[in-house]
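One chain comes next, on its own, written as structure tokens: the form predicted alone.
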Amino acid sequence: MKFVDTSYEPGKDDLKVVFRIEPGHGTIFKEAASKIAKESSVGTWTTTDTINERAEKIKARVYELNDPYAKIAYPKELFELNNIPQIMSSIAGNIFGMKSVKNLRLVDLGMPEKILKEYKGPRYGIEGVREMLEVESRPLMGTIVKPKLGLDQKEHAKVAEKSWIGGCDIVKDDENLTSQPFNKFEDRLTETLESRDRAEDETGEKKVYMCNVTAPFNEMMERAEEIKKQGGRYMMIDVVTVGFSALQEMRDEGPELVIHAHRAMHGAITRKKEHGITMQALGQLYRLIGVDQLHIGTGVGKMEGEKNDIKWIKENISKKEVTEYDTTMEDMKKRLKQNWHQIKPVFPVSSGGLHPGIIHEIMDFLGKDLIIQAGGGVHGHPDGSKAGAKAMRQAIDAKMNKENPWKYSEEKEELKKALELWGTKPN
């Protein structure tokens, strides 16, 4: 069977995938691409007499070669369309273990409307979250309670309350806080929602708590139901570690809560530039399934991630249609256009090593449709969490008012102290 056909025009119902390929020893690039298309669709390592016309019709085809990138089209008949695990078992399954590739990276996806129609996508998305918090245009501001682990439920709720009163819209758990002996899930939820209510009364602003429900599936569902019962509006899920199947079920069958997607463990899959799966591709899948908010990186701060890649992720999870790229021809070789049709946009989240001194840079780079989260950049303020939240909010206000943060801080003590401590450069 022939799997490389550069004259092939992908059909409107084909799923398209861009791979970056480094051939294994003794294999040339075109041959490696052919083997990827074969193994990820209908083929095997040798000729068989069981091949029929149907298999020939629905095989994957390599339709474009730009070493080291190959674009492969997969007819929809290869997939159970509403089954992300099956789709990924096909396009990212055995191929990563083949000897014919030294390194392989799934770079980008182009998903047809036939697949998109099988999924609900975000329940709220950017517009719904803004409506819930009654914030029309500025970036949303959040914090992560620190230390990650060690506080009991009352201490946790106290830190949250100070942060909300200082100006945070959002307080969230960290990725590894679930239900430890010293800080049980239900007790933390109750205490922190009570703090939220007091903060709303004091400030007159809407506040939300992102409580981490990550657990085995049945427990995760029970925790989400408990959030809804107690008047919470959000659940946070470590989407990589719980897996596509559990996430899809939580979106489809869980309570009507905003889903905040933390990407803990993604670096094990996405970080190596030559091998694995890009955060861009994972982000597309999470949008398809239906998270409302997703961590995309910062381009500054403590976490790895190049600005161009982060901008690319943001575009694909937050735009209705990605049709053009302000990039080079080299980038065009590895990117696909995408129309999201009825699927709502996801609210991008930047978090990791942020502080008031680099808010202007983040907003220059990623704009206003952004959730900015700072943990140490709030709680590490010389005057504590409340002052740290004020300083972050003041830094956002300065940028929204098109003022230099240092000049703006002349009448804002909290911001001034933060800038004196951390400066205006990334850590």
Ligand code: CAP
Contents of the next structure:
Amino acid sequence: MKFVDTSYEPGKDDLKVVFRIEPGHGTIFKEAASKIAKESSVGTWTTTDTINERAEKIKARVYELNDPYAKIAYPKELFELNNIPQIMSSIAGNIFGMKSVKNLRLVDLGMPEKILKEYKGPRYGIEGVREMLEVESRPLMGTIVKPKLGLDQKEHAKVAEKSWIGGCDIVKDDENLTSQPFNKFEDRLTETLESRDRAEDETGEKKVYMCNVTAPFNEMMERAEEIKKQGGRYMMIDVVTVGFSALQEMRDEGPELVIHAHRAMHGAITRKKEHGITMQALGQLYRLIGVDQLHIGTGVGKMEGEKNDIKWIKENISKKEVTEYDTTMEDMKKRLKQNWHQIKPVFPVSSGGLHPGIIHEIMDFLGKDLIIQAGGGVHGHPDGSKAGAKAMRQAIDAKMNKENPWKYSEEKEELKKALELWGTKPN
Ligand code: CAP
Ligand code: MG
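Since we've got the form predicted alone here, give me the form predicted together with 2-carboxyarabinitol-1,5-diphosphate too.
Entire complex below, previous chain first.
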């Protein structure tokens, strides 16, 4: 069976994948690409006399070779279209462990409408979240209660209340806070929603609490239902650690809450430029399944990730259509167009080492359709959480008014103190 056919024109129903390939010892690039197409579709390491006509018909084909990038087209018959685990067991399964590749990275996905139609996508999306929070154009601003762990439910709710009153639209749990003995899920939920209501009354602004439901599936579903019952509007899910299957069920069968996708553990898969899966490809899958908000990195904060890559992730999760005009000719070797049809856009979340001093830089390259979150950058303010939240809102207002943050801070005490402490450079 031949798996490389550069004359092959991918069919409109084919799933297209870009791989970056470093061949294993003794293997040339084209051969490695062929083995990837074979192992990720119908074949194995050797030819077998059991091959039938159908296998020949539905096999994957390498249709473009731009060393180190290869584009592979997968006929839809290879997949159970609404089954992400099965799709990933094909295009991101055994191939990562083959000896014929030294390193392999799944770079980009081009999904056909036939697959997109099988998924609901975000229930709210950017527009729905903006409507819920009644915030028309500026970035939304949130904080993460710190310390990550250690506060009890009452102390947690107090930090949340100060942050909302100071100006946060959003308060979220940290990724590893779920239901510990000192801070049980249901107690925290009740206390923090009461804080939210008091903060809404005091500020006249809509406030949301992103309570972390991450848990074994049945428990996670019960926690989400409890949020709904107590009048919450969001659930936060650590999407990588819970897995695609649980996330699909939470989106499709869970209560109608906004889904905030934290990506803890993604770095184990996405970080190495020569091996693994890009955050951008993962982001496309999370949009397909239907999270409403997704962490994409900052380009300037404490977590790794270059600005250009983060911008590309943002394009792919929040634009209606990504065309070849959104990138350079050079990049077209490793990028695919994507029309999202009926799938709503996902709100990009920028978080990790942020503080009021670098808000203008973040908004410069990621724009206003963004959720900006800061934990240390709010609670580390010299005058505490409420002042820190105020300083973040003032920094956003400065940018929205096209004002220099230092100049703007002359009249804004909280922002001034934050700039004096952290400056305007990434930490
Ligand atoms: C940020 C954060 C987030 C990171 C996750 C933390 O806190 O709560 O989990 O942003 O990284 O635990 O580090 P700070 P990413 O604001 O105090 O840094 O958004 O890249 O997934
Ligand atoms: Mg965190």
